[in-house]
Amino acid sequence: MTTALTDIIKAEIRANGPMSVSRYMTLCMTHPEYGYYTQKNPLGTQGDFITAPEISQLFGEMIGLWFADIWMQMGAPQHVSLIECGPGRGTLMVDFLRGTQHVKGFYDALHIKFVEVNEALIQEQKRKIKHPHVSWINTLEEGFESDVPTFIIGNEFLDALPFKQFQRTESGWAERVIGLDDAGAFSWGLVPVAEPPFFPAGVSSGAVFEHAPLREEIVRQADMQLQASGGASIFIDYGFISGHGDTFQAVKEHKHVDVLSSCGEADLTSHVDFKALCDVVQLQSHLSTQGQFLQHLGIELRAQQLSQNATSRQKEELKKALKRLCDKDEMGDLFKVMALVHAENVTLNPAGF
């Protein structure tokens, strides 16, 4: 499918030569006029994909209770900067606030900041979130305040950040790039590169390795802020703790499509390398699968509570949502949870891990 952005990308390739995966992804996702995240609402049944908060209120409630528990262990500070990266429709935050409404003082302590660039989503977030202290920022770092404890949420945020791909050849490593064939269509190519220290050793020819410096920088920023101000961060995404391979994918209308088609019209992501993220932080990182994390927090008990006053249809929906969020064959194992915590009086093993 040819789009307006397709022609823009091809013109840049003709002018500058083959393009990195990172540059291609940046244009497709955040081009100011035709980028995927700047021109449409991609979420929900009418969009291209559904995130965990859209599946059930249970998810956001569990996240809220996790942070409320940390907050209480910190001594219930009166001012906390709560930053959510990529908040979507605001659904997670709605459930977060409802699930913690009975934690005395917590609601009033929160100063919520959304890292968001999509104007349509910003308007929906403004409609849904009625908290007195809400603001919108362009980058995570803009939300940091000195001497103010910081809470950071990133649910399915890191996977959509640009990354580069490298492939092992008989003569060494090469970067995978996107060029044009004789007919003017997108085509894959390889450009030899020196071997940086982050490349895995002992892999066979043909193996693909993905490196995402921007993801690492986001997590490094969170780590440094927590060391300076105290607080906690939690990143949830699909990914792996060890391994490598080609995980670049495109989703449009809930179906996988070719990553080189539908420029600006499909969601581009890759699996998150959580080991790489753990390697760039100084605080102790806590890792779990999403299923185990939610189960340890008591999501099944919460589902039982909601079922008590539910209709037969609602009970069935709760059962399906619980399975989708926690089952090993659904999101339970594929999605990982990474947390960082830095505060006095907080347990070395926070809830859920």
Ligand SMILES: C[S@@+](CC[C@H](N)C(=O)[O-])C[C@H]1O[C@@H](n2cnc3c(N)ncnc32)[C@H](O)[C@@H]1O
Contents of the next structure:
Amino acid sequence: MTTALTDIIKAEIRANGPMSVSRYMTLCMTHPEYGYYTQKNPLGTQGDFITAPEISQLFGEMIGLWFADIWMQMGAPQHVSLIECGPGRGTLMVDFLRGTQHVKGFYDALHIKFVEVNEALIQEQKRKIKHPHVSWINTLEEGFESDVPTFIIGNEFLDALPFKQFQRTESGWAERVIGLDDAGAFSWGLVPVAEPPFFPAGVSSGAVFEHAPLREEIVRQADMQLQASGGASIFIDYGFISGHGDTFQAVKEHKHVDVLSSCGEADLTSHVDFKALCDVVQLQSHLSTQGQFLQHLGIELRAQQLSQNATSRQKEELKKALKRLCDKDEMGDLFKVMALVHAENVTLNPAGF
Ligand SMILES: C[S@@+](CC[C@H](N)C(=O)[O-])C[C@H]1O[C@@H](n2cnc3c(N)ncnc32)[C@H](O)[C@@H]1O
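Let's see the other form, the form predicted together with this ligand, since the form predicted alone is already up.
Starting with the chain above, the whole complex follows.
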């Protein structure tokens, strides 16, 4: 499918030569006129994909309780910055606030900040979140206040940020790039690169390695802010803790499509390399699978509570949602949770890990 953005990208390749995956993804996702996230509202059953908060209120409630627990251990500070990166339809935050409404003083202490690029989603978040302290910012760093404890959430945010791909060849490492063939169609190519230290050693020819400096930068910024002002961060995404490979994917209307088709019309992502993220932080990082994390926090108990006053149809939906969020063959194992915590009096092993 040729889109307006396809022509723009091809023109840039003709002018400047083959394009990195990172540049291709930046244009496809955030081109000011035709970018996927700048233009489309991609979430939900009507959209291209569905995320954990859209599956069930249980998800946002558990995340809320995780932060409320840390807040109480911190001595219930009266002012904390709660920054959510890529809040989508605002569903996680609605459930976060409802799930923690009985934690005295917590709601009033929060200064909520949303890092969001999509105007339609910003409008939806504004309709849903009526908290007295809520604002919209362009970057994570904009939400940092010195000496104010900071809570940071990113659910399926990091995977949407650009990354580069490299491939091992017989003669060393090369970057995978997107060029044009004689007929003017997109085609993959390789450009030799020097061997920086982050490449895995001892891999065979043909192996692909992905590197995402922007994702590392977000996590590094979170780590530094938590060290300076105290607080906690949690990033949840599909990804791996060890290994490497070609995980570049495009999803449109809940189906996988070719990554070079439908520029700006399909969601482009890759799996998040959680080991690489843990390597850039100085605080101790806590890692778990989504399934284990939610189960340790008591998601089953909360589902039982909700079931007590539910219709039989709602009970069935709750059961299905629980399975989808936690089962190993659904989201439970594929999705990982990475947390950083830094605050006085807070236990070394936060709940859920
Ligand atoms: C996959 S959606 C996840 C939404 C939500 N967290 C959820 O779980 O339903 C990614 C979100 O990040 C936002 N986003 C993507 N790239 C962004 C960027 N570079 N800066 C700010 N927000 C971005 C999107 O608009 C969207 O809200």
